[in-house]
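Consider the single chain below, provided in structure tokens and representing the form predicted on its own.
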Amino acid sequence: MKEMSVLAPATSANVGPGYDIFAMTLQEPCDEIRVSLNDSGKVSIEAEGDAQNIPLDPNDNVAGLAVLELLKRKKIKKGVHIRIIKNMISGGGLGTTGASAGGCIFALDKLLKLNLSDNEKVDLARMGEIASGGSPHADNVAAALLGGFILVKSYYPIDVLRLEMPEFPLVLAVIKKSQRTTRGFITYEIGQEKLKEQMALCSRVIHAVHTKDIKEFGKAISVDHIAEPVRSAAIPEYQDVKRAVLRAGAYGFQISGGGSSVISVCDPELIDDVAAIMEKGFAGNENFVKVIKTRTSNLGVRISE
């Protein structure tokens, strides 16, 4: 075999207050990944669909990154095509980035038979996001690859658990950014009090995946001292429409990964309120595209029929 197609589903990092450690798959949208080995010695890349300004310069590309890097690493010199067919929006904390590098990896795992670890699948996929965010973080990469709820035990070396996660309504307003990545704006100063609730709310939020609580899930992921406030400012609206969500009923409310969409998690029953709220509380920001209603999923890459 010497070319593949993948489905790379989109996810949602940091979840609340697990920031760089936490991640969980979405059921939909998903990124269409065509990988396919030649002799040119190269990668080369090709974007089509919602491309939007994909840098396509593999050394530039979080799926070439990551793919330059398993070449290197396995010493193989084959070449390597990738297309990448967009159904998402790239820069809105959607883990396009990881679908895309999560996908290549996949792909060439089973076209090389390389038979990697699952950890080993993860490691070379974060590689790639250096090239969106400037540091190699695990998170969205494995949940992309393998599906469900990701917890990140160990970055050195990189170490990473897979649960199931219940299938949770959740409904999320896609906002790109209005710049490239907050990450380098936000600070680790929290204060004692701060930190210790970060972690207790990380124990929670493991807790609610457990035990399939919705109302705990919610409640654990809508509280992060780190990187909310930072990131929540470059989203002018954001407190109000957080503020309205709730006040509806829905149990949880967060940034989605680096933002600056936002994500909420709510009974099935509440899901077209808690759209419309959205909708209407994000109507006047240039950089809104539109709500999603979607779910959970423990389905990471999997090749295309």
Second form
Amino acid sequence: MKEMSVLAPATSANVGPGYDIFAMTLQEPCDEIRVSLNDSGKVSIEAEGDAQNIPLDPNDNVAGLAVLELLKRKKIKKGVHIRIIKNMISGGGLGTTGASAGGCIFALDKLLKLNLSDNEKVDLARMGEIASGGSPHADNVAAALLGGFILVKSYYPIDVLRLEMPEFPLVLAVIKKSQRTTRGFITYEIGQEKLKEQMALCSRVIHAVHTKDIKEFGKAISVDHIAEPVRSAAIPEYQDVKRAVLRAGAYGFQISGGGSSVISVCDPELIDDVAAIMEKGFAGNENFVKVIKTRTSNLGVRISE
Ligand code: HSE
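Right, the form predicted on its own is done, so what does the form predicted together with L-homoserine (HSE) look like?
Below is the entire complex, every chain and molecule, led by the chain shown above.
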């Protein structure tokens, strides 16, 4: 086989307090990635859909960088053509970069019969993230590749744990970032009290996933002392919408991944109300795109029919 099409799902990284170590997979939206082998010895990329800002030079493209790394590490001389069909809004915190990189590594593993372990795939795919945020974080790519809830247990070496994720209803307000990445403004110097609370919150998130407790999950993801203060400051309506959504009965509200999209978890009966509050609350934000109603998912990248 020389060609493969895969579906690569959106993901929401950090899941509240787990900056760079937690991520979860979403049912919708998904990007489609077509990967084919050729004899050019080069990596080439084309993109369609919401693809205006996607760099096509493989050295600047998340999927391109991941594929170049795979070819280098495995000493493979083949050429690879990547066609990215974007259904997700890029630059919004939905893990679209991780989906592209993860989708390509998944497909190449199969096309080249490499039989890579999950950790090897994650380790290769995360190299693509250097093109987007400057750092090879593994949370989004692991969730896109493996589905479910991801805990990055170790970065040196990469070791990820995939937990089965309960199916929780989610509402996303898709908001594009006004700048490429906010990672440079985030500080770990949060002080002893906040650090202790942050560690407790991470434990609560994991416990809530294990016990399938949506209320506890929502509460635990709604506080983050590391990324939320920086990223919420770039969204003028954030605090008002968060208050309104939680007052309406949703269990949780937080920035999704690198922002600026936001995510809320709630009971199924509340989905339409929460969506309406978000629509109204963000209507005046020039970077607001749309509201998406979806669910958490245990399905990662898969071969498309
Ligand atoms: N953990 C990453 C971040 C996810 O917060 O920047 C976005 O790529």
